[in-house]
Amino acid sequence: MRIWKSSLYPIGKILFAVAAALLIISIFFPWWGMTLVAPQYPEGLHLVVYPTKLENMNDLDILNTLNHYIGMKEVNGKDFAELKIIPIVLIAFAILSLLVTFTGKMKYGVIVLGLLCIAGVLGLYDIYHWLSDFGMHLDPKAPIDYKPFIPPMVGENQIANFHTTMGFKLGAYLLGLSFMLMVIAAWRFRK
């Protein structure tokens, strides 16, 4: 239990506080995406995914419309109540993130750090969640029978003629940045 009564060197109240930037900034950049490919539409089909909405709205209708022919429910920015809470999410880790600076507490650093660790992996989940949903869950009247199917997270696949790749964005890594920082301050300069 040494590492919880211990306190934070400068250097690493200021990796807190840069950490805490970095989740903000997060925000306003893109987390995850997929790009579809085909003859039909050599410049791909793009949907972005940022913690607050999905963009490219004009290429979502075009998805909608080609998931259709699978049975694929039609993806609506609407049901993802996920896309209200990160926001909230994040700038609450952003000021425990700063706590921990103000403070140079360690034991505030580790409930941070435990608490980032649960939330990346339930966000890990929740983006399985949806692939899986949206996958596995075709309409069996679909005018194209097509067996059901998990797509990536990370990856590439291919469905029919479209080669679609997905992963994560710079917002992703902005996170992940943030919690490196923050193990980095908490292993490397604490006293």
Second form
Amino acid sequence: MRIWKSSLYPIGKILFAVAAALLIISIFFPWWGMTLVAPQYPEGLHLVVYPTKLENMNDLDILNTLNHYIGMKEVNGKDFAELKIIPIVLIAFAILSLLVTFTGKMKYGVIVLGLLCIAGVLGLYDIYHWLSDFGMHLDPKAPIDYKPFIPPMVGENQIANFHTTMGFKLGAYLLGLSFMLMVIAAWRFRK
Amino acid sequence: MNGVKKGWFTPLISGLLVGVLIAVVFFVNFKQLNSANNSKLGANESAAEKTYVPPGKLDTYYLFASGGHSGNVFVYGVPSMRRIRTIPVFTPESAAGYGWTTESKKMLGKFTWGDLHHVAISETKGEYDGRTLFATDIQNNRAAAIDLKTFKTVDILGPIANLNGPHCAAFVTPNSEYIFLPTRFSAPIGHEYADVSQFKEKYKGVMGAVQYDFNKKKLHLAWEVMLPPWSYDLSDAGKKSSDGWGVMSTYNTEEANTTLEVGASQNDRDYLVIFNWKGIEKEVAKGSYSVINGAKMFDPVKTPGYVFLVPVAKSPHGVDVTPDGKYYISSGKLSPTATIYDWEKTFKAIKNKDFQGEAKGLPVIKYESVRHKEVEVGLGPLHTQFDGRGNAYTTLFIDSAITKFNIKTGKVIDKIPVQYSPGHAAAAEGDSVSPDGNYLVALNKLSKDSYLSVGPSHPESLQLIDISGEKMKMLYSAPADPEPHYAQMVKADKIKTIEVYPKDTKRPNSVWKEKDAHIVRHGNKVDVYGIAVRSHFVFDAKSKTPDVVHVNQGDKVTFYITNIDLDEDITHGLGITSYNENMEIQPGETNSFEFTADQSGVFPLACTNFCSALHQEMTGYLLVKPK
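Let's compare: the form predicted alone is above, so bring in the form predicted in complex with the partner chain.
Whole complex next, starting from this chain.
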């Protein structure tokens, strides 16, 4: 394979360095979030997912209280082992990207890209898994009998009186941008 | 060089000027500018437009009106005059569970009512700071502090030793150093028995100086001043150049002890009592006091130089210090004049010992040396408020009107009738060093025929007046329960409330998770550490019936309930049927009540404060097993 044996031009190396930096920066920004708006909550309830934590714990308490009406399990930051693993994985990817920068060897780049693809798919599946886990396993004895549902990962839906908007946030876009930079480097700036 | 400069400078400046001219001609609304000069509120707006606050919009001022013998504080929004809250202070109120919870029961003590006459917002540098509202109870000699973050009474001090009816309280000093409580009734110290025939010798007037610890939210008595057996009516603190001084009005210098209506109306002149509180504070610190019933009592006759008398027209009621602190205004309610006194002249007279005699061992300052102006205001002048533009507004009880006059010149400018007899008035930020000068609320003591009839006793009235222009304008009339005696109006943005109590997991007796709710039993003592959340109670998480409390007849039961709904306006309550127990638990709050389970049987309990669609289902049981 030519790409496996090829090396990078300086500009390609820089792109990999920038990509590494973006991976680290994305740790400090939210990746995914949802906003729920209802007549009683015109300012909205916000749940924001960082790669390390869930934020707006106060809103999360309110959400949990409201969710119990339809029998949804309690959402608790401590239950998500991913929040401990993700930052480590990100740092590992950043180190690999820097390895590409320093050696200029595209074989490391291919490994990073390949692993990133796998991690991305796993990540997306993880979100889907949680959404379906929370949405599909509703307590049948809940006060409000609500049909189990899977909220969309990106988009809007209506749950009772709540209009919910879900989507990726800045951290996820930084991650995407990082991946794009690597692809561009591998595609355009390799010899 | 000069030529070059001129080359770009002239066209630039002329271009700018043309631009400004065009902007002025096309965009400035001269009509609006003019009306803004005439009246801040807009001269061409109708009274209805000036007071209309559309649904969803907020008022610009809070009005805190003392509720008189209702023992409450009424909170209104100005200019809409919508009543937005009643704060229970000296009287139990079941909607808030005030008077049933452990804490409020302790604050109220043995009393079930009080006569809340004056309110005072705490001040910093003479400005209302919106932190705390103080109030006093004439009937039972108490002082209270209301936290304006939560609009809840946080402390009640009293009955305070040696006081008998602190009518002219509360008034605060410019940095809230003290709240003074001068008393209306003279009586022997400590309610000791002495016949009224011994009035002149055995009866005394007393002023209490109370301090408030803003951090601990606690009131305490600092010291008291022994005064002659007269009736002390109203008071105010000096400010700016007169800071450190206070003034109160007094009637019944005749020392009548029966049929006061006639007996206390004989002297042509009564007195204002001028006192140097900073001086007295120092004397007390040095030890110039005697301890009477646990209070440090300062005697101004034994330690002269701090308390003086100034003659004032017959039976004075109000006395008010002007915003600049240069004058104090008082009027005899049985004389048609208001007198403007000069603080500077007062200090000079004291220094020069310019006295016209002595009464009860206290020097009387020569009236002519301290008077600035005498103003013919009208009949029955009571209280004065200010607009910050050099004008004063005095209520006329007998004339049923408000007079506006200039403080400097003493010239009467305008007079406006109100529906029947006004007592106090409250101007926007009116007791501070910088009144806003746009609104005045006249608090009417009688409001015959102003509202739909509710039988022989008529609603009282608060009337909103626009004082932003040269002439006063009546804007609105709002009914009130008896009796909105006195009020203060504070800018809405100075009040910073919290919406939810902070989640403090270290708070004693609090439980924050449903699974941690539990019951502790020690002999016949049962402590319930429960939670309230939409829409259920959990008293004992490990029980199969988590919302049922089992006790034995005769047990001493305490419910500590934490509302773990940390959400705006999700307040819960807990009432137990037939047990006369009730409390409110605001979001994030822990509240408690305690009782002896003396009746055996089954007693349903329920959330009393509507909390959600399933509020009706938020119930449980107290099961009391018979002996």
